[in-house]
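Next up: just one chain, as structure tokens, the form predicted on its own.
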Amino acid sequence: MYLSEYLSKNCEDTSLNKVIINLSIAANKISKVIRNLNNDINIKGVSKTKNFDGDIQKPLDILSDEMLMELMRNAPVSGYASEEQEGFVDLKNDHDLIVIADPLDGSSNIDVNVSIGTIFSIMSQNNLPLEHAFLQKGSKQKAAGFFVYGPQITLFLTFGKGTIAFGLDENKSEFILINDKIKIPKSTSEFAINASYSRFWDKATSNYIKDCQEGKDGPKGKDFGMRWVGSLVADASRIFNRGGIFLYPSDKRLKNKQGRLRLTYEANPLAMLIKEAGGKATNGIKDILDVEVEDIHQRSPLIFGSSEEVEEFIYYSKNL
């Protein structure tokens, strides 16, 4: 079942329908620009740019969020705001969604072939002032979902009703439903954490993390398999398969005392699929989705995952 169909099915929102499916068109259009070899961007250069909050823009980082922005104007999307602009951008127009985008999460990644992605999230305005709306917190999210550019074009989405994955099929460029019921094991035995960044952790994680590495022999009782991308929709992908736990926590960093990733585009609408699925997302001591937004480039900590393990982390941040 193609990803029209499905929608048209199986959620009565239309003007919920048309922002995803162009979404997914936007997403098409990125991937074929990533996977030419002999395009105009350069995808291996250094670009001299940085977004609002800092980091490195590349040549797709940029293209990617005029290409989302672009079909945005052409669906009933009152306003816009990415990761790659200072605030948001109003569309100007009286319809009530909102779409807030990562549009090309892990770019970093490029230059070495690792799976990279475009994370979104949508929102009803709710009669809100523009700039009132899109500091509404997680759990005020109409949809959310995530593409990934690997090997497969793969899409995880949910409108509030479970977590679903969808495969481009590149022949008809449309995106077809391959699991319509993902569901993430509730306990599991690996964990994704960068272990280079392990002398910058509070107590409480490297705790945890060292009683993970003691295996059978430790407090936990079982082996432990650590596995780490470093692309957040790449890790986030193999935990909706096969289960897991993520942690990205806040650490002694200046730059990350509250945190890395961003509330917004990155963990609000992972945390909304991850919920969904079966599992749980937290800073490390409340749901993310419960988390007040005070800015549109708040950052964040983000665990999640499989929701025994998840639990097990709460635990280590609330009693050590």
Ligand code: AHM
Given for the second form:
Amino acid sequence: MYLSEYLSKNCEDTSLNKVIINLSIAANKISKVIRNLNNDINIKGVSKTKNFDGDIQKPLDILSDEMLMELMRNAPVSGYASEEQEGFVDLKNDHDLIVIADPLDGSSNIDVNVSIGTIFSIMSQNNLPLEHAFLQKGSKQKAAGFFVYGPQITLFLTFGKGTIAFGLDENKSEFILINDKIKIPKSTSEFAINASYSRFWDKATSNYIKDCQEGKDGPKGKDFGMRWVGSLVADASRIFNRGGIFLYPSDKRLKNKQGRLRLTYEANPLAMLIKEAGGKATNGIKDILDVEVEDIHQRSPLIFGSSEEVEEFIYYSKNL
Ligand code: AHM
Ligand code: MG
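For the form predicted in complex with this ligand instead of the form predicted on its own, what are the coordinates?
What follows is the whole complex; the chain from before opens it.
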């Protein structure tokens, strides 16, 4: 079943449907630019600029942001915000929905041909001025999802009735239903963390990972494997498919004191998808969806995945 048909059968909110369809059109366009080496934008070594926060912006980051914004202008959306722009864009209309996006997550992986993606979060403006609407908690999201530009182009989507996966049929330029009820296994023996930062970790993370590594010989009593792509959408796809726990905790580096990943366009959409698939997402203390938002670009620790293992990490955080 195609995405449009699925939405019209299962989601009564026609405005929301239109926004999701336009996001899928943007993703289809972005994926084509990524895959086509015969264009200036994709050639290695083209100049890189920095965004307002000092992150390297590749031409593809900027192009993806522009493509998304263009398609949001043609959807019932009143405001758009993204990782690539400091403030939000007021689309100057009376529509109710707002969209926050990470247009190209994991873009440091473009040159090495590893999966990257687009993450999005959709909320109602709820009659708030836009500057307040963008600071609503993750629990207010109406829909969330991410596209993965990998060997296959996939979409993980939720509009509050479970988490669903679609894959792109490139001949027809249509997303087709792959799985209408993703269920993340409760238990897992696979963790994902950038272990090169271990010297900066807090006690809870250090002890938790040490116990995973001790495997059968340690308190957890089972062996663990480790996977880390370094691209949130790719690590998350794996977890939606076969379970696991992903950890990007806060650490002692000055710029990572509040974590590295962004709350509004990385942690919140991931947390809604995870919850709808039976998993859990936390900052170590609080459910991600309940964390207060003070800034569009606020960072947050993010730990998510199989519920039993995430609960165990929370236990380590609260008891150390
Ligand atoms: P980006 O949004 O600037 O691409 O950064 C987000 C990425 C995630 O995809 C990934 O999980 C993380 O940053 C990797 O960080 P690190 O390079 O510190 O391991
Ligand atoms: Mg990102």
